[in-house]
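In the form predicted alone, a lone chain appears below as structure tokens.
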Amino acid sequence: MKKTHPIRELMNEEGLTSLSVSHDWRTGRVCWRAGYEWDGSMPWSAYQKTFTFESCLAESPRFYGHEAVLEMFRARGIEPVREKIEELLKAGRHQGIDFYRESSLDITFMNNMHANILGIKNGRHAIRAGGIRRHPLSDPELEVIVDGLNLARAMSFKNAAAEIPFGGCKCTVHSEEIPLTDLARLGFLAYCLDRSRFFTGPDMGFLPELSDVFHDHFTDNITGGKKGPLGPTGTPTAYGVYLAIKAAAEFRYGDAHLRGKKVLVQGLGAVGFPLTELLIKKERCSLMVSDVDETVVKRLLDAFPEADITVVSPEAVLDTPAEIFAPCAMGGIISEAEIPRLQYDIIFGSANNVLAAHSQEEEIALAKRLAARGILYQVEWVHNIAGVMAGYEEYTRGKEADRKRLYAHIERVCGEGVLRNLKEAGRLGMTPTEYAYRKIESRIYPDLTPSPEMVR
């Protein structure tokens, strides 16, 4: 029989409490080690009262090395799981990954990581930047570290081209829902945040209030809480994706004005939805929207009883034909199987991994694909970004951040510099995409001699 938890099985029945995966994309190398580092009576909501995250909390830990952890996974007959670990750590050159495992509480801490040279030397606690996103027991546990890396590797090429000094990172929660009042199972995430060195900010399965019960009892390396100088980062998160889609409006058609398009926005969430309310009240377009969520429908349509907006049904949505097609809501939609239906001259919006890829080598694969159908796509990296901006404002600043800043720096980033992203792409005869990845890969990967699908 399969099994669908098998880090999780593993680190119960050995007693351990932490595992790691270390990387190195310069020389293949790979390193395990595990450990027991706190007992199971530990009190997380007096995180930061009683003990930091450099307490020592066993009575007797325990530590094991490369070897014995290789032994761990072959005693359970889970080695093949081991090695697709491996494998795409190896093909998105991760630096590694950290579990962290509360038994008792049925939880696990994933800290994905992507690569740390833009933050090693930025003089802050934190050295990475990501959001912090929960999966229920219900996923695969392989579908989760998959979701884990692929944002984490984004994540490094969104906070370079946000021009933040922090690596790339995510933070995968593996656990049932978790209330906002449950301070011993936050208590241990926000354990796990500082001791992992980032800072992060709500992401999906987290309310914008986690941030606000962090900063109020455990620790302030998270950001976009509604009691923080700047709210929620999901409303500057959809001005940025408004500019970047205006931007793409003015290369495909010459004009910036939607007036007349046919909008297809997917997903009506923290993004989505702030995305719908600007188009609707600064563009005289076709609004096309869908979401999982009827509710959340309703809510648009009673708040614009006048506006021009068609249901689509999620299943429909990718044979619903539109000028620009904005998705909003979970990643990895589209594959090279959907290509071929998709009715679209734009393709620009919020989510995170758009296209089914591990590996930024198959991101311009499939991008290319796009183009050849005559579709404008860029990878969401370039303009999703504005939320990470708000972060690192509130994050070095504090009380101080200021919005007028923040949005000069969207406005600069997002919509002046995507226009100047799909011109230069255009000059050089490449998709935006590619031109993308090619101009920002040389300063997360300084050592990196460019692989044949890099070159044109």
Contents of the next structure:
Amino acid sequence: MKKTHPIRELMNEEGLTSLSVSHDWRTGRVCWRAGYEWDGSMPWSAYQKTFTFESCLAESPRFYGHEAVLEMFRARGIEPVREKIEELLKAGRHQGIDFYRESSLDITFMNNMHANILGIKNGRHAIRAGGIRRHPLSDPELEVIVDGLNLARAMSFKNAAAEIPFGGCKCTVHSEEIPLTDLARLGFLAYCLDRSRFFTGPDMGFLPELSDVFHDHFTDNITGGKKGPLGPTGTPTAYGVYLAIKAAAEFRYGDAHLRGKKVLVQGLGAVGFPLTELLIKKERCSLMVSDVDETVVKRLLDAFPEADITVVSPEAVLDTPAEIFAPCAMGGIISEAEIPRLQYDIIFGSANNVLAAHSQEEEIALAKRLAARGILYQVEWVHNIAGVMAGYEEYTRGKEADRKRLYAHIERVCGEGVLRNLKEAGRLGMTPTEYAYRKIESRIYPDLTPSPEMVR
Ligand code: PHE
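Can I have the other form now, the form predicted together with ligand PHE, not the form predicted alone?
Below, the chain from earlier opens the complete complex, with every other chain and molecule after it.
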């Protein structure tokens, strides 16, 4: 794994527990630092009992400055890795990444930070919000970093679009599966989470119950548990995406009802499954579904024996015509190469970062190519945001979290807000993606001057 996991090797060999890179998009400055902050025998399951995230945990801690870290990369001949990370931070205007590594457990925790501007004055412990996602060790490290950074950037925009006072980040955990009974590993993750000052909710690779275990043992900086006041966040997210699809249909066909329309849902996971339920119960559309896991497909077919559902094989998804395509699985599925063969009127789903892009400009360019093919698409962070809205309601109000208030918020943002975005973009002759970015970017990058028509 030397080649594919260079940071893991570097931290193991140098005995580092922490490595961090900060970037300032205004000046272009990048700064690296590293540390040895705890000893290998840490009893992580006792986190919050015998120590907190601010305790001194090493007999003799060591810290390294910028030059020393650069030398570590140089000495291993992995400077291209450092350069690539810096290039990604610059392209996405990110604030940086904090890596924490527990080599005895073979876990790397990455806090991918995009922006904090919306959160710094919120008066809370967490200043950013973003999901926690796990990648198996077989995924190359660079892929994990790219995924985390793209998701972190989307989170800044989601939070701004949802009008919640938090910056954007995403946590990626690079490790083998972590059983919910493994309190040593979970304690380590909770320590890193608290130290990173964000609130989170379980994303791919973790179950909603992760949140319940964290609450029971370690921290309240996590939401969306089965025992939480609002339950798992996939359900509200599906409702927001459902409303957005209807708004898109209204914009495109002049009718929000989907009766008779072919809707293709890729991925029947935490969001895709409840989305298909809403479509079946409320719309009577012709549903096409696809998932790599056949048991979940069977579960849907068994639950709705009367519904009009066709199963599409995962490889055939992008070649299957439909009026509406709702990607609800992995991101990065549409690049320049796929666009000519897509046969949809509308692409609106829940998957984050459906377009394979590393920066907002690349994303805007791909969205234009879709528009040129007559496909109505809008960057997902405008409408797949009810998960973090639920997280916000729970994080800020705890047991007083109110489903009614949440659902009214979702209707405002994902229903009315989406229709407004589509109409305004149309009026200005822009893609909905570009319009959404132009409208919000000046709040996230306050030095960028918005164009006059955006100031309202
Ligand atoms: N994981 C959610 C998403 O990708 C965001 C989220 C953040 C949910 C924090 C709950 C809490 O949109």
